[in-house]
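Here we start with a single chain on its own, the form predicted on its own, put down as structure tokens.
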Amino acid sequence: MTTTLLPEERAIDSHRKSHSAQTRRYGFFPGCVAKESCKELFNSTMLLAEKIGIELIELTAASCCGASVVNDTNRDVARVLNARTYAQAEALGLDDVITICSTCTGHMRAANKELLESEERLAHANGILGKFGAKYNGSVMVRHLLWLLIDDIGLDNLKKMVVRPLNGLKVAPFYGCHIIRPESVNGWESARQPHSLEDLITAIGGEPVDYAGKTRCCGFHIQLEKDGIAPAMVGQNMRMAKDNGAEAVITPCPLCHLALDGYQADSAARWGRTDLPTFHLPQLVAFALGVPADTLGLNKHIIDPRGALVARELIS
């Protein structure tokens, strides 16, 4: 697979490309939750970058992305803050921000298109920027950890990295909301019929299951608004990839992992118990490629993922 660009990104990749023969380095943008709800995430995002041979500098003085609160509230502050951590990455002559989360992947994305497509906000991002003595020059793209290793590393040399295969674990992709819609900002892949977590199972040595939840909403954000919805839909979407023979989950969202593990016993007097364990996407790539078990924070899910290895003979 390659990245289809957004047109205000071909003059940035064509920057970025001139740079492929050094040394890859990356911005690395984490994210909220991924330092502090689900730090699992985080250092296995480390020991995979170690695993590949890229080098993650993380932009230690970004804010937050935004996320739903800022952007629905005052979407110019919104801009202004991920401005501010494009800026960083370009201090550090980096081309790339690197994200984990689908959340801030989204409304990262959508910030940086409308600044590059608008000389007038990006005149204003930077007119707040300058009282700090930081420029914002329009030079960064926002990617997903999952678009790096696609298109970066690549699915062939991924396999041959492989020294752990998944003995054919079935693994339900779960892509969630904003990592594919809406294709006018991510424009990476379908997201009607996105494939590219299933070709990463399959590359690893997994076998992908097919689902109709695996493109709807995880609940996560509606769970602030109305108790019972988030568990709900969490329920249905995890007993359609269970019907359809899952012995596990594998998210690139944080937040769909908080929702997705956490909320699977509250749905189960609707659902029927599920009981899917659900993986970030380091983690079960960061394990075929020959990270010990141990070492990726598997113990910190509410639902043990380690049963299904070692139903899988993966580990004991």
The other form holds:
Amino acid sequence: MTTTLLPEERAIDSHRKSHSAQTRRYGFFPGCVAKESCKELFNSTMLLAEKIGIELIELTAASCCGASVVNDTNRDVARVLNARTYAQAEALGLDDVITICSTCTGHMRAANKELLESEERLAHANGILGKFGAKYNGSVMVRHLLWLLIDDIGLDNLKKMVVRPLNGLKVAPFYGCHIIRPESVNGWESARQPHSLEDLITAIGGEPVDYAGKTRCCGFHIQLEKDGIAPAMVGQNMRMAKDNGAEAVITPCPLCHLALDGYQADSAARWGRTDLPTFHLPQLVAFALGVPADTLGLNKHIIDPRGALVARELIS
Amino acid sequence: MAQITLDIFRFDEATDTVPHRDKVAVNVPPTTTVLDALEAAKAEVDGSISFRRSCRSAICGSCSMNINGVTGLACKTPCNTVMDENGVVSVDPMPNFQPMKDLVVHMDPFWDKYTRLKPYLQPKDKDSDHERERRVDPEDMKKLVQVANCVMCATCYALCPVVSVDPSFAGPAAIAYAYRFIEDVRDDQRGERIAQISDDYLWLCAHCYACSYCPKHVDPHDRIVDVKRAAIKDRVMMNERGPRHALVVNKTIRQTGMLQETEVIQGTVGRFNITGLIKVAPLGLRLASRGKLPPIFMKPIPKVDEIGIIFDALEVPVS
Ligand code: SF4
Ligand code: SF4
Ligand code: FES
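Switching from the form predicted on its own: structure of the form predicted in complex with its partner chain?
Let's see the whole complex now, leading with the same chain.
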């Protein structure tokens, strides 16, 4: 059912009402980390989808988005890899690809923007996809689950679905870079003063904690480049969150999650102990919506988040 | 006229051990720039308020500071775009720098990194061999125009989270400016320049795009990626972790369609670099204790041969 769209009909902006949004059937791009070391993210996303009545159709033959690294060696490869993924979504009749990772969001949107803004680049990508009989028509938009929750479900509706409000749990939002910056690629909200996560935390009964680190980098992408760098960046950010009263952190990005959850033990020497548990976005929302806590993989975290829930008498 | 209140960071390294703040009210229209409001405060209220400025029109790069927590040029920021409901604008020195006096900071680390670039043309031949200036094809100059707009205001450097934890990182402006010479057809030191900037931790950029707020739209991040591509293309310092990381990621994507975490760690740190691997091991052990170590072998995605076709068509390097 794919049709070729004229350039002016193509929308890379995230505000278009997609066909997928109307039918509640979305293309789903879990990304590498949700399939490898953060399987609990994948599972809790599926449980949340069921709860809110949407169908996430996994693009099982999709490749890695390029994760900011492939761009370092070749200017075209991320664009063509992602064009291949979008072609798969189109072939399934889906025009909305949902991600659960800030890095995937940013890089897939950047690739899509490049493709849709230039006939030449789209033709170049299709020239390569054509070698194995695929074609991208330019009908796909890429969004993060966070935006889907707010745009397609709505905060008011979400609020109505909450059966286990978070009882004022003080949650520090940690956006990660690529879901907000650069604004020319994401543009869903202000990158300097984002508030989507705060709004979501409030909707599920928590209290958002404001701190300067919420839009700063977690250091994941350079954790292997030089020892000690990522822990230092994690410590700096978590210190600010802790000092402002946070009991837990929520992030839309599994890479941020790995860094924040994994490196607080290493950052303690320089920044003092912070020990803030880090929830994946769908975990905490699903929990508030009544998905049983023991199905959310909370025991898979290095800093066990169940303590924060017990302290607020949310679980026993 | 509306009143603007400047809430100013005050500190003099010669006499103070801790900073304090002064609130200074000035009668200026709300469309006045933060810099002109500061000028009014200095002229009319307190002559000791210190800040740098010269051009007042976003050309000299002197006046970058934190305005309500956001780093930018004071002469390019009208008060009414930042003040709160009471007309208060708070001003602080740029982060990532040592304060000297009020809004003036020690710029030395920034200039040091710039100086290390040898930021002048080093052509093969002497100027005196030429009767007139060297001619450059406009096409060759095009890609340099954007970086040449850099006014060295250090806004990007102040915003960079890597600089904030590791001052040995060259920072966004210096790497972007290295690009300006690396890609200049008249220059003869391309290899040396790439090696120098690699040595100053080119590969430590975290891709965070904090430097995308450059007031002159230089987009340092994108130029950093260009310099990395030049390093890979010319195969400069390929045994460093940065290039190894990039290439092993390519390799695993080509083989499996996915970024294979275990393989990437070993390929970056070095399979036989036992000390290096032990240093990254604590996180691995923590992950293992939760039963979430990434798999060692991965099943390739369906139709993985298509990835090979893409990589071949684009000549993507994997080693
Ligand atoms: S790149 Fe932009 S922000 Fe950085 S020093 Fe140059 S002009 Fe200033
Ligand atoms: S993108 Fe790189 S250079 Fe720019 S601010 Fe982030 S880490 Fe620093
Ligand atoms: S005074 Fe020259 S840039 Fe602001």
